[in-house]
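Next up: just one chain, as structure tokens, the form predicted alone.
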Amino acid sequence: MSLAEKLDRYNMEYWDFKNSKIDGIHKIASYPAPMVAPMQHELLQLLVDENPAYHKMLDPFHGTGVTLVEGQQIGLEVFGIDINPYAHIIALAKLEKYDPNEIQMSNEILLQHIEVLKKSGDYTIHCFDNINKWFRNDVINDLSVIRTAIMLQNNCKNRRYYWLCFGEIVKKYSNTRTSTFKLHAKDEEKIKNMENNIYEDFKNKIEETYKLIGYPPLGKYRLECGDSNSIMQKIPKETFDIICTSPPYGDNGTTVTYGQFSMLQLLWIDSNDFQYDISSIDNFSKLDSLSLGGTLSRKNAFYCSQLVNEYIEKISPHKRKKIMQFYADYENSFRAMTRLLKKGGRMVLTLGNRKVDGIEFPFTEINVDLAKHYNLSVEYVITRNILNKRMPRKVSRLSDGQSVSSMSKETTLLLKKGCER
């Protein structure tokens, strides 16, 4: 039975995963728009069952590492790339895992250090530009105590575990609104009335998170934090059997501002315990500017889909540059992915069509066009309703003041690479 025939046996409503919740290992940290783990697991399992020779998988936009974890669980060697250091920190925790006995002993030492620092006052008050806008003074003080205590831990791997937990506490006690992923301060009254339970919340977080992560590590993995296009260029061609990812649907500034969502956590976490370019967090918008279609983009598309040309004619002239900039970056990514995919390998893309000027950008159809151009056949198309994705109703605001509605549907394309033409 072919892969398409197997998929035909599924009721299409099955892929909505109506009762699916973010739990277990994927619950350790919050992040915008995570992928649906059971769906990715099922699709990857189908691919491996269909071709047991598949061993290596790439996700060049890994986010919190959902595909990497699910790929590992079915025996794949996984390689993930993401430009966002906070996504890198979360995915790394899921893949490297932690010995529960070691973490339990380390927790006791860390909590003792916190108590000693609180009493002695011998800790460094953390500071960065505009810190008082984003955190109350008492919050800055308590977070600084914990930050100092984490830096006193001798084991670097354990410190990475604590930075993961600490980042979630930083986000919870920041002055940012939860109704948007952009950095917008709450009303002063809400900031003033926020209850401070930082120490208790951190204690609970470090004592519960390792139980969700699991142990021991499952298999080989590699993670890199940086620009996926640049990193993919350095990888030998036809390295991977499967590429499974959900790429950005547009530039971060007008879709999901992953960088702004992550910035405050990153400004508190000690970057010395991770491998990423510290200059990427020079300012609150830098990460989003570096991402696909961002303001720092300078790439040109090797193949310009006619669908893009037709689309930009329908939207406002001043918005066309952003669309073309994003498409050029993405076309470079798609071309790089096809180069890295082995002949007979599969590409699984989860995609969404955003709107500009109320007109839907045909991103799914553009990917089908790119697949055809780069010698990939469309084996199957799954359209599902987005029911549980962590997305605000309005994801961002454009320069003309109009909000962009979040998407209610997404499409997964299963592509197969043919022989050289």
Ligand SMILES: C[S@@+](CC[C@H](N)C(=O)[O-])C[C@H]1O[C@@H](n2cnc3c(N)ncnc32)[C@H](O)[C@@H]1O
The other form holds:
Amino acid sequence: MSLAEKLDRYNMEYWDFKNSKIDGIHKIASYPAPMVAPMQHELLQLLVDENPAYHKMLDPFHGTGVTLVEGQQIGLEVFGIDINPYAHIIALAKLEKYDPNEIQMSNEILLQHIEVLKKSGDYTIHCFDNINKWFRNDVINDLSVIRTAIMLQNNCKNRRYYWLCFGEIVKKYSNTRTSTFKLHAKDEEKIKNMENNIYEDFKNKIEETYKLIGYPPLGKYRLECGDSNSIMQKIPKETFDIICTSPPYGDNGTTVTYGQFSMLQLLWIDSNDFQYDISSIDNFSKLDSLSLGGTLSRKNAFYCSQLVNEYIEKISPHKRKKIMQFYADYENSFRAMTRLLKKGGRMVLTLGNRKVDGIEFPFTEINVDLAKHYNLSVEYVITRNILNKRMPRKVSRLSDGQSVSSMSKETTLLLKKGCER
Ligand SMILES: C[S@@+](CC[C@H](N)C(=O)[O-])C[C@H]1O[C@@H](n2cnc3c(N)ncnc32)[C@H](O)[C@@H]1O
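Next, report the structure of the form predicted together with the named molecule; the form predicted alone has already been given.
Below is the whole assembly, all chains and molecules, this chain first.
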């Protein structure tokens, strides 16, 4: 039975995963718009069942690493890229795995260190630009104690685990609103009334998280933090059997500000324990402008889909440049992905159509067009209702003050490259 015939046997509503919630390992940290783990698992399993020779998978926009973890669980060797160091930190913890006994012992030492530092006052108060806007003084003090205690731990891998836990506590006790991914301070009254249970929350977090991560490590993985276009250029062609990803649907600034969502955590976490370019967090909007479509006049598209030209005509002239830039960056990534896919390999893209000026950007159709142009055949299309995605109803605001609604449907395209292996 062909893959399409197997997929035909599913009821389309099945893919909504109505009752599924973020669970297990994927619960350890929060990040915008994570993918549905059981769906990724099932699709990858179908691909591997169809062709047991598949063993290398790439996700060039890995976010929280949902696809990487699910790929690893079914025995694939996984390679992930993301420009956002916070996404990198989360995915790394999930793939690296932690020995529960070792973490338990290390937790005790860390908690003792925290107590000693609290009593002695021998810690450094952390500081960065505008810290007082985003954190209350007592919060800065308590987070500084924990930060110093983590830095005193000898084992770098364990420190990475603590940074992940710490990042979640930093976010919880920051003054930013939870109703938007952008940095936007809460009302003064709310900030004043926020209860401080930092030490207790951190203790609970480190004692609970490792139980979700699972042990021992399952297979080979590699993660890179940086621009996927540049990183993909350096990988030999036809390296991967499967490329499975959910790319950004538009530039971060006007769709999902992954960078702003992550900045406060990153400003507290010690970057020396990770491999990423520290200049990417130089200022609060840097990460978003480094992301796809974030910088105007970076590169031109090689193949400009007619659908993009038609779309551009329909929206306000001052918004056209941004859309073109996003498309150009995305098309570069698409081309790089097809170069890295082996002949007979599969590309699985989960996509959404955002609106600009109330008009839907036909990102799915544009991807179908790109697929044809780059010699990939469309094997199957799944459209699902997004029921549980971690997204505020309105995700962002454009410069003209209009809100952009978050997507309520997404499409998964199953593409196949060229001739059989
Ligand atoms: C839709 S999210 C991925 C969601 C993800 N699949 C998950 O499960 O969470 C898109 C990701 O693309 C990343 N991104 C945007 N531009 C990038 C670039 N130029 N290079 C690498 N990653 C980029 C963002 O940081 C974000 O994490």
